[in-house]
Structure formats: C-alpha cells, structure tokens
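Below sits a lone chain in structure tokens, taken as the form predicted alone.
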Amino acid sequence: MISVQKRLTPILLLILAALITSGCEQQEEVIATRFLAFGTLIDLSIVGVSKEQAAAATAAIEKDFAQMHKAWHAWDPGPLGRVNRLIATGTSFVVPPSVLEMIRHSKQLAIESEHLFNPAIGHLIDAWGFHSDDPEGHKPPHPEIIDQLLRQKPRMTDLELDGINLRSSNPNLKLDFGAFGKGFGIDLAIDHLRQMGIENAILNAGGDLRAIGSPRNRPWRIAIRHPSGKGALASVEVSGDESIFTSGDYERKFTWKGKTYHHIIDPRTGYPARGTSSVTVIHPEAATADAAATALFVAGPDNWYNIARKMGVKYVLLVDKTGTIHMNPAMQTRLKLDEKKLKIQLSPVLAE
C-alpha cells in the first residue's frame, strides 16, 4: 500500500483526447464528438479514419446508447423494468434478450465480490430516493425501513437463471444496474466500434472510460485531475484496451439537516458506505472495472485489497476519508505522480 501524507479531496478523471508524439511528427486527426446518454455526457474521440467513417460510428454509438437506456433503466416502463416486476411474482419467466447478458455477468461479479456490488439492491437504492434523475431535496429513509429491507437480503444468488428463463427465490429482489450499466454498454459499444473498422478510439462516459488501439504506436494519455481543480495529481499511459472507472462520493448525493449522503450504499448496513471518499480502477472490461470501483469503494481502506483480488483487478487508486492515498504497488508503476508535491511512502504491510 501506498500512503500519500496530505489531505485530498476526491479524484476525477480527465480525458486528454491527445496523442503523445514526438516533437517533429505530426499529429494524426482526433475527431471528437458528443452526446448525452444514461444522465451523463458522452465523449468519442476516434483516431485513423476519415470524418465520414467517424460520423457513422458516432451515429450508430449514440444509437446503441438511447436503446440501452430504454432497456436498463430501473424505474421507467422497458424490459427491466418488466424483468422486476415478474421476479416479485416469484414465477419463472423468460428474459428478454437486452437484459439476459447483464444479469450472468453481474450475478459472477456480485460473487467474486462477494456482494459488496449487488445490483439486488434496487429497493434500498430507491428508498434512499436515488432512483431519480436528481436526488437533491431527498430525505434518508426511516431506519426501520432500512431494517426491514435489510432483512430481505436480497443477492444476485437469489436468480435461478435455466437458459433464458429466470426465477427469483427471493421476491423482495429488485435489480438496479446503476453500478453496472455504463461499463457494460461501454463494452458493447466498443464491439460495435470495431465491427466498423475503428480500431484507434476512447469512449468516456462522464469520466469512465474505455480506451483501444495505440495510435502510430504510442498510448493514449488519460490524467487524473489534481483534487483541488488545478493541473492534474497524476496521469496514466493507456495503450491497447484498457477501461478506467471511478467512484467517487462527490457524484450523486443530497445533504439533508446538515449532513450529505452520497448515492454508494453498502448492501451490508444499508447506508452509504463509510471510510472512501474515491476508487480508481483500471482494467481491461469496462463491465467489470465498473462493478469493481464500487466493490472496493464499499470494502474500504482496509479491505480493498483482498476484493481486488478476487475480482481479478490489478490497478486500484483509493482515497480515504482522511485524504490518504491507497495504492497497489502495480498501480504505482503505472501512475506518473507529481512527487514534488506528494510524500509518497511504500507500506511494506501490503507490497506484492
């Protein structure tokens, strides 16, 4: 582990939608565009092909991303939406097909986490009022409520999933994808990307992203913004494919009698976990860097690691309440650290 002696503030990503190049070459063309999907700004930038091919893809991406929304939202009318109102009746039912791919992947997720992401959770999600657009104005719930929905214990191990028919042993299940959704449609647009030909391209979905291709063989640049909004802490080389997501308490949350609670409920105590203020993964899937940042967010200081690990996730960056950096020593190799600035200190305690 590594410790950084000095009070931080959250981190956020920064995409430099730039090429690292010599001084005397010149620079291929980055055409970006963007949109607006699940809540969040879009940002595609693509590399190596020509505007028209770069309009297409950007068109049939934005497409891909409002299909997606209508079919993963928890709690407007569209197949998950339907998918949760049949796991109540706790009847077998067949899945449709937008929907079938999400549940096995994050139910094996959940279990290597060992449900610190649960996307079982979506009724304590909504008692929190985070199934809504903007939770601003919300009220904790009642600690009673919080019990209660406690005690149902619901977990993706609760799906019997027989080919593409799904049953729920636990009706109190409600599936809410919100800790899931942007990875994995990430991971499908990307397919999409190169089934066009893009092979050179990132896709940023509010500061998570995926990134492929080495474009004129040099990485991507992707800085992590310096807390204080001034210049950036560090930065990263990303080349090949590669996803970095993170989860911050700075993101969704409402402040209620003076106090804020942020929108990363620990399915464990049904409050918003405690000890973390951001996780920062790398990983190649998108799908599974997403579930991970909120796996470890949820473990915490203490813990991470041991989730990481059974997550299969080698990078982590982890700011603690107190404003200490966390850090595995492969993240520390990829990290290019402002070390004027920061006391860096290696733990033995955790080094691999």
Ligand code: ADP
The other form holds:
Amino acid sequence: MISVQKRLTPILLLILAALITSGCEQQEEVIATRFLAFGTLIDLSIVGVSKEQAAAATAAIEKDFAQMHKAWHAWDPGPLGRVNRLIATGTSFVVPPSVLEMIRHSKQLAIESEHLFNPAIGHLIDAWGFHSDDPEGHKPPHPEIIDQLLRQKPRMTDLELDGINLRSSNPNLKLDFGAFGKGFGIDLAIDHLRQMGIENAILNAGGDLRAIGSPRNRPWRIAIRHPSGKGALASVEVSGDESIFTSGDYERKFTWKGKTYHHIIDPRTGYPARGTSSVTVIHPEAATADAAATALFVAGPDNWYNIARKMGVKYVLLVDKTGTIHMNPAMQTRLKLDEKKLKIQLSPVLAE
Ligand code: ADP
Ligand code: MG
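Given the form predicted alone above, I would also like to look at the protein as it appears in the form predicted together with the ligand.
The complete assembly is shown below, putting the previous chain first.
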C-alpha cells in the first residue's frame, strides 16, 4: 500500500534540538519509538508522561497500525479486499465497520476535490503497478488499457451507502486508499492516544504526521521535505493539533525508455499528474491533509487554489516542475524557508 521509506525523517532531530536549546532545567523528555507499519517507518514521539505509560501507549498504537494495515489492504483477503470483490458484483451488502467510515469520509473529500482525489480508481492504480514496494522495472500500461479504464469512469459518487449497506452502481470501481489510509489511520491513532491520557505527541509516518499538544508549551518544529526527496525545504512551528502531509513525485516511480512515471495519477487522463513536484498541506485532520495533498498535486500550479478552497484547506505549499513555490500568504507567514533565492508565487488569501 505504502512504500518503505528509505530516508530518515529529520523531525525527531529537530524536536530534540529544540528541547536541548531551550535551556530549561526540568525539560520533559521526548520518548521516541519507531516501528514499521503500512510498509513505512512510523515514529511516535510522546512527551509529558512516564516511560511506562509511553511504552504501553506505543505498544497499543503499533497493534492498531498492524490491524489497520490488514483491514485496508486493497487486494489482500481482508475487509477492504472483500468490499472490493462485492462491489464488482453490483449487489447490496453490509460494509465491515473498519471500512464504512473510510468510505463515507473519503467520498466527501473526493466530491470536494472535484474527484481529483479519487480512491475509486483502484483498477487504474493496479494497471500502473504502483502497488509493489519497488515499482522500478515496470513499464507503463498499454494506452488502450488506460482508455478502457477511463471509459469506466469510476467515482466515489457511484457508491450508495444506506446505513451500513453499500451498493456500487459501477461494478468497475475498485477502492484504493493509498492516498488516504495513512492519514485516516493517524487520526484514529491520535484519538486512541488521547483516550490513553497522552496529550503531547507526534505521530509521524514516513514524513507525514499529526502533532498534538506541545513539549513544555513550546511549539514542535517540523521540517517540510524538499521536493528532491532529500533534506528539508523549510520548517514550520506547530502547537496544538495539526497535521502536515506531503505528496511528492519522488515517493514511488519507475523509469521506462528514459521517461519517469510517478505514482500520483490524474484520474482525468489516466497518466501520472504533470506540472507538480510536491505539495505540502497543513490541516487539523490528517485524513483531510492526506487527501488534499494528493488532490492538489493533481490540480497542479494553475488549479490548486480553487481545489484548496473547496476542500477547506488553509495552508498549502506547492513546488512546481520548474522549482517555483506556490503558496497562500498564511502559509508563507508560518514558514521558515531554508533556501535563499527561491522563486515564490503567492496566491490570493485562502478562506480563513
Ligand atoms: P504517498 O504515497 O506519499 O502517501 P499519496 O498520499 O499522494 O502519496 O498517495 C499516492 C497513492 O494513492 C498511490 O500510490 C495510489 O495508490 C493512490 N493514488 C494515486 N493517484 C490517486 C488519485 N488521484 N486519487 C486517489 N488515490 C490516488
Ligand atoms: Mg495523500
């Protein structure tokens, strides 16, 4: 579902650096742990509780992620795999609880994004082969296959939910939550952490994260990834409850006959979206941030602003293929840009 990240995120180092330099005697320790889930490294940093409490919470969250991975796998025989098989039959069926809320939530976000975020294009994603952890060596699907898949027009609005019953008016729809599951899962895990009495934490899945609270009432300092996939482009301070998600063309890709194909597909063309290198979104909810980063990547430098407004997103940074940075003024105010001589294009104000 989500590839193994080769890079180590600089976020922990930044948090630690912020604490070390704060000069307080009774600093609260950041208790950091790392585990593998969704095929990605998950870093959980907890502040303000005992080591025992943090260890118990970490064990519970690790278990949550293992279960979510099983439940939301698009092609393994778990709950989502079953839903996908039943969708293809055109009959009405009862949706398992682990998938029901995901469908409801992602359908809403797909509509707001004008279907640029479209988790119904599972068959198209399969055709591109971006499911494997290492797609290198693949080749693009035949144009006729892409045409055929596009003609089927799968959309989340084909799914009719009646209570817990689901029916798809389009048997060619296949759900793929590769652009959403990580965010949705982080939100569930943060709810769980709070239930366990944890108020200050960062849950970071391969560079996409949600932070709650703050260490000793100081903000967390978070690095935003460079579109090259290496190092930080900027940093931003976060206190309270915010998620930061980045979608980039460096995540999963393959090269065929000298051309590179990445894993974020424009549902209108059936091909990897063009014009964007990376998009970073800040939003309270991780699920929305995840879906929006993908949607705005597809929308590209000319249309991201309209889609961000529709999705209710207030902070966006988009790096286009030429290296120009597009962002809204509120985002610029929050960012510490590491690089000089950047070409920056400011949008009008996004809805406050
Ligand atoms: P990341 O892999 O960094 O989390 P995204 O959140 O953008 O990146 O998710 C990309 C994944 O989402 C792809 O691997 C694929 O499974 C799926 N996907 C690709 N294009 C779309 C799209 N337009 N809408 C919804 N899901 C998509
Ligand atoms: Mg996403």
